[in-house]
Amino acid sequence: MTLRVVVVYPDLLGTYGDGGNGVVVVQRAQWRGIDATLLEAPSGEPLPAGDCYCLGGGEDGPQLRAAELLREDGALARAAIDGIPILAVCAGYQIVGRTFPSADGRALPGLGLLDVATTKGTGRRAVGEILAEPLDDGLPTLTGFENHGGLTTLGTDASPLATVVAGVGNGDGSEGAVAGRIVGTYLHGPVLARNPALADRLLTWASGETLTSLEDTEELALRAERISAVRGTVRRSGRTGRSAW
């Protein structure tokens, strides 16, 4: 059986290159021998079907024709009751939890998949890159860069992807959120080709197997650079978190 890896409406969430996300897991499926194939969902037609879905970064306005058009789908809540991965990036993100602000900071209906609630920050927007160490000790250390204004609670049905090193993440010191096979950030980069244990993890939920290593040194140089130049930053700003940026 083919994988069938959905980037969702790349036409509405393509703004920063998040379909990456897509490539990169497909890419690392192929590597393995795993038969995988990568579908691009435009936003005029139904959602397909797939093994896992990845929804990127966009403005205002696309993100909210984007959360109203998955609301009348419904494909993308029904594969969550599934058990098919997700993974959500910034304005996807926000569009997956239970509410997203407009762009005069109105609270506007999300997918309500994932148990967070985004409201418009009232300082600087968060822009830079964003380190955090995850919760979850299978995974390394998380690499990415933020772009986004909303501040973003977690409910008692979601647990945070990581906790913040340097840069903004939720807004309180958190980076993300994880609820069963639905992973949300704010990570671009694309997030997935900066952290391969990442992408694999949502491989390993998708197809069911047990992976095979992988010799990542060009992914493990772009990694070590990155984290090493914002460790630097943090060093000689002496701040963490949030302040840092």
Contents of the next structure:
Amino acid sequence: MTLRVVVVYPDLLGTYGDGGNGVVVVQRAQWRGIDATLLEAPSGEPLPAGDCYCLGGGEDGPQLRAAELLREDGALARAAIDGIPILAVCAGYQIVGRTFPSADGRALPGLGLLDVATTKGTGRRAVGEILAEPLDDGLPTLTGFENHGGLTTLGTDASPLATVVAGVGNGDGSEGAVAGRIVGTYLHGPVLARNPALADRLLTWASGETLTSLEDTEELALRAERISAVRGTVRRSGRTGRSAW
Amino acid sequence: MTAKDAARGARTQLAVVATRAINLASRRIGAGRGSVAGGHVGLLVDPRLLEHLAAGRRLALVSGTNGKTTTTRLLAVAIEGRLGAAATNATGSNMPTGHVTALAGAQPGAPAVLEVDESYIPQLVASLSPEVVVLLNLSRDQLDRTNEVRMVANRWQRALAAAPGTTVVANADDPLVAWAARDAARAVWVGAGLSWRADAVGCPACDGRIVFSASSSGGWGCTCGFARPPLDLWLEDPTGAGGGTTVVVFADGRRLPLELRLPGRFNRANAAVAAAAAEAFGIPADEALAVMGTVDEVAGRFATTEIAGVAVRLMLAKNPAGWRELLDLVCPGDGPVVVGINARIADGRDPSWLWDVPFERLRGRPVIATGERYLDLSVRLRYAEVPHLAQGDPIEAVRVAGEKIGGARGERQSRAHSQGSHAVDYIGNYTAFYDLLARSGARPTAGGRGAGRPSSPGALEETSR
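For comparison with the form predicted on its own, would you give the structure of this protein in the form predicted together with its partner chain?
Next comes the full complex, this chain leading.
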């Protein structure tokens, strides 16, 4: 059986290169001999059945449109109930939550797949490199680039993905959220290219297989360079996750 | 002249003198290329300096995400061919400081062709009442800025609707540009093509979906009725496929063969747009195109240059749309390609856009990843299954590429270049490109009337590109 990795609405949620997350999952499956295919699902067409869904970041108008279309379509909510893994980044993270802000700050209804609520931040947008330590011991440091103006608060049915070391994340010192097999995060990069262990976590869930290890020479070199560059900046400026920068 | 007028004139004169003196000093001490610092001071002395300098000139503005430096250059040479020396910001300093410098250094009354950063178009249209405004395209660029393309298009539209004396020369194939020019008093619609549609599928009029016709020349439309305007001119065989000649076809029946020394479909499109702008300026398109055909490089771009003993064709691409065009250009070849990526402020600090570029097309060629963010590129190339070498130092990367020449063909070529040929393609994003030029001490070898000025990185953080 072919593993179907669906990139959701790249025409609406494809502004920040997050479509690369789908490419990473598919390649990491294929390199291990797991048959996998990438399905780019444009808005305006029914969302195809999949074994893993990836949502990315987008502009305010398209974000609202994506939320409306996904609610009408219903397939993503059914997938969430069925335990299909979903990775939701930035605007995608916000819309899988209970509420997300419009451009002028009104609370709009999200899909309610993840128990988080996002409001519009009052300060400057969070734009820059971010480092965060996952709460799950099995995952190494997360590295990425964040670019958002939202403050995200977790409800009791979601756990933070990580604790911020440098950058802003959710805005309260935590970053992202996890519930079951749904992962929300503010990290671009794309996040799975910079954090292959997270990609393999999704792939394990999607395939049900125990994964062989890959060499990941390029990814490890990039991670080491990014983590060291950001830690150097933090040391120089004393920046922490709790102050917007 | 009233006393008030005289005082204003004196202030402008002082500002001009300050602008020139500081730019000269900046060049003398080697602090910069002398295009920004003086403009800063000039604008401090006279905040309305740009208006005063533009008064009494015929003025064209050129903007868009990609192609504005080249189109500005092509239009400037066309205008110079008929009207004499033009004031232009040839080094790509495309914000008001750079515009002040360009105008302060020119003869009073000389025509001006200014490249303008997308975000400054409304301000300059309102304050300078340009004769012609050229709009090329709008697409994602610099992900860490919040310059949503739709917002830019709306701001352009409002500014141009309030400019009754301006002729807009617009790329009708880009829905966002068509939206921006919709209410212009006079528009010339050019079918200049659009190879990156991802930012154009949302209808700017109704938020519905724009549907593009399958053929590249077939136009686009939305169910709300917003559709491609009727074309005034377009390109026939824009890619020159099959060795044919590209022809600029006018709705009035004229057919002008397009022969450029600059490579690529996108440069043919830029030339067609520049020809339409030249006509709006009163210069016949055939005359304009003939002069444009002599341009062989633009601010170091497209020039073949010797670096580390290797003949390198230098190209700049800074976003997914630009990369697609350049991959179309280099992919018929099989020689080494050096790709340079930085992520400084002028590049956008988030290089995630690399995942929107179809680097898969480089499979089978020797590829060297370089630049300050060569590790990000290296990961991207791994997932595109493009075998490559990673070398952060760009000069060293070019040297390594030189050693790969002939490998793909199984025959050894001379590493020294002969007239018009190159051994290695280098494509860099903005600061990576100019960093390589500055560090190599390279001067384009091709020369000619299109010769640009390779610039030092000193001013890079000050131009928005």
